[in-house]
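First, one chain by itself: the form predicted alone, in structure tokens.
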Amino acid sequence: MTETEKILARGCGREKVRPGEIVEVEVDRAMIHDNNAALVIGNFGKIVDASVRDPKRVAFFIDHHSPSTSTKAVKHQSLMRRFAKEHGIGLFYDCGQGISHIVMLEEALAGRGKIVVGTDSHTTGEGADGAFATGIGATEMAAVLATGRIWLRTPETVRVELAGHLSQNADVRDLMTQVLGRFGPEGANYCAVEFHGAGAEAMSREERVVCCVLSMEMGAKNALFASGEDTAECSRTERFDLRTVEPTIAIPSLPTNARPLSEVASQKIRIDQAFAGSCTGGLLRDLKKASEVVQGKKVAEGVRFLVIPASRKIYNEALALGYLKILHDAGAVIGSPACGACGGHDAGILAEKEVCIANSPRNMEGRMGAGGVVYLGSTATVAASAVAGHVTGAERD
């Protein structure tokens, strides 16, 4: 079996499962954030005589609207606090704690072999530590709260083989944009994406998060870094030589619209906003890289450079290391740990026809506001563009 199949077999108490089989598995961790919590709680209330089966396995996060900026958002958050208190849910991460996917990893709430479900499509990010992690809907989550279980169709597995190491001029984000470009938006629909090879084994946890989160953009059911013991057959295998990866960018309006950065940069596309943040771009590695690019420089006139750390822990580390001061002195706006501009809910909304370069996961139409135009690139690309005032790459050593 593949690693994903082994995890699901354990979850349903069987020796073996095969792709296409429907299995009912025990959930090790359920994650609910403020963007969908009201729907989950509403559906849970429709289940007769329901109680939360195992409150210790449930984690609540306020990260999408943090701190709240609307009456609707604060009502939903108050509902979450009351529900958690009523049902004894102690894992409650309030405003300013950070993005659910990142905090889940920091707090060891998702580990190798665990089954994790969350009310967010990018729950796939928790596969960085080897968990089977997937996003589900509000109705499904209500049932998970009541029963502690969920049924799933065992996915086929796509193997992504990574050889070599990235050059100094390339980033894991460049790699994943090329991966998404090869697969397309539906190339891994309802598949388990498993990363293998020497290149995968050498990646840091932060790099693995980026890979697992972005796998969702090609349709993945889940994504994980395999333990290295799996030799099972997969439905599709794609190989990438990390040594050949060059700076790459996703043009509007899909993360899979991969283009060489050099090609896009030659057009000198003017930007109104640059955003470094989210579960793929607010990690400590991102804040370090952004500070290196802008040190001694200033954000271009007319450009808003938003920098939002992914968690309170990352914020504090970046503060202690001086990254945030460098960014602040360059003219960046530092935000409270949260999802920020990624979802276009509260912070960083674009006006019609405004252009943003971001290191967040998505750039679909309306993602950061109706009529806004979003390009996606590495943190170095985002920071360099903020200084230049147009889409460009960082100076090479």
Given for the second form:
Amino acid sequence: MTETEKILARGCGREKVRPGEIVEVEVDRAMIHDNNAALVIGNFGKIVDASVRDPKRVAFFIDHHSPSTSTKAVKHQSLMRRFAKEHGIGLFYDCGQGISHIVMLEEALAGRGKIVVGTDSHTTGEGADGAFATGIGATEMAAVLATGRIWLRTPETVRVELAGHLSQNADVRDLMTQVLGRFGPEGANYCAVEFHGAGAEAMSREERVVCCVLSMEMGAKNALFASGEDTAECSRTERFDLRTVEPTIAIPSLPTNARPLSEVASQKIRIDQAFAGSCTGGLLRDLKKASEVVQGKKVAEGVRFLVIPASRKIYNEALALGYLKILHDAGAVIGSPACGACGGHDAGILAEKEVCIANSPRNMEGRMGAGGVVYLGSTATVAASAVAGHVTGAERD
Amino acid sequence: MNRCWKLGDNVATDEILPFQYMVLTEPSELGLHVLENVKPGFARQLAKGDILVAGSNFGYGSSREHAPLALKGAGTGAVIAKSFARIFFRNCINIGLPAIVCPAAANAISEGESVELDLKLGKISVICRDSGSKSTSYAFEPFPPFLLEYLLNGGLINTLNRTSQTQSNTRIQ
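Given the form predicted alone above, I would also like to look at the protein as it appears in the form predicted in complex with its partner chain.
Let's see the whole complex now, leading with the same chain.
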């Protein structure tokens, strides 16, 4: 069995599960954030005689509108606080604590072999530590709160085999844009994605998060780094040689539209905003890289460079290490830990025809504002573009 | 008589329901903004019971249930597609909106045609607008019985409540 199959077999109390089988599993962790909480709580209220089955397994996060930017959003957040108090949900991460996916890893709220569901598609990020983690909707989450269980179709497993190591010029984000480009937007739809090979084993936890979150963009049900080499049968294997990965950009309006950075940079596409943040781009490694690129330089005139650490812990570390000071001196706007900017929920909304370069996961039409367009690249690319005023790489003019 | 509306591939939930309306929770309110940026005025054109016919990977991206709720609130009776993004598919079933995978029908049906759906049998019949008679039909793989029940009951929550009611009635007896 693949790692995913082993986790689901344990979750439903069976020796073995096969792809295609529908199983009912016990949920180890349920994550709900402020963008979907009002619908979850509303649906929960419609369940007759409902009580929260196991409040200790539930975690609430206010990370999409943090702090709130509208009267409706703030009402939903109050509703969350009341609900949590009423039902004894102690794991409550309020405004400014950071992005659910990252804080859950920091606080060890998921972990190897656990079954995690969240009202957010990028819940797949918990697979960095070896959890089966997947996104679900609000109605389903209301039922999970009440029953503690969920049905799942055992997915086929796609194996991504990573050989060698990235060159100094390339980043895991460049690799993943190439992976997404090869699979396409539904290349792994309904599938488990498991990362293997020497290149995968050598990856840091931060790099693993990037891989697991971005697997969602090719449709993955879950994505994870397995605990060791296994030879289980997979429905598909794709191999990537990390030594040959070059800086890569996803052009508008799909994260899978992979193009070599060199090709895009030659067009000198003028930018209005550069954004380093989110669950794929607001990690400590990103703040370090961004500060290295902009050190001693200034953000280009007319460009706003938004830097949003993914969690309070990361913010504090970046502060202590001097990264934030360097970024601030270069002219970056530092936001409080949250994830709203990635989807236009709070900071950094684009006007019509504006262009943004970002290291966040998505660039679908209207993602950061109606009529605005988003290019996706590595943190080095984002920071270099912020300084240049057009889409470019860190080591190019 | 319902009307079919055609949409392309990889239509994302970001497009189905733009981010600024995610603070809304009422399907009728959400429905006013369905596909607002990519098909301006669409909410006003959709009539109750109309069918969306989309390409592959419909509902790509974000898990926001606001997207299928907006479609339902705007009157959509069902979505037929070549394929669906998985969270969107689950969300549709959970709110009682039929999401039907049928590549042949998604290819063949033209905008403006009418269809009749048989969820139990797994059949889509195209209706001739002039005569009202059924012409071509397409088969799709019927839903597993427990999911069909969600659709027939109007969603997951209704099904949960019915099941617990049946169980408590059994206990009383």
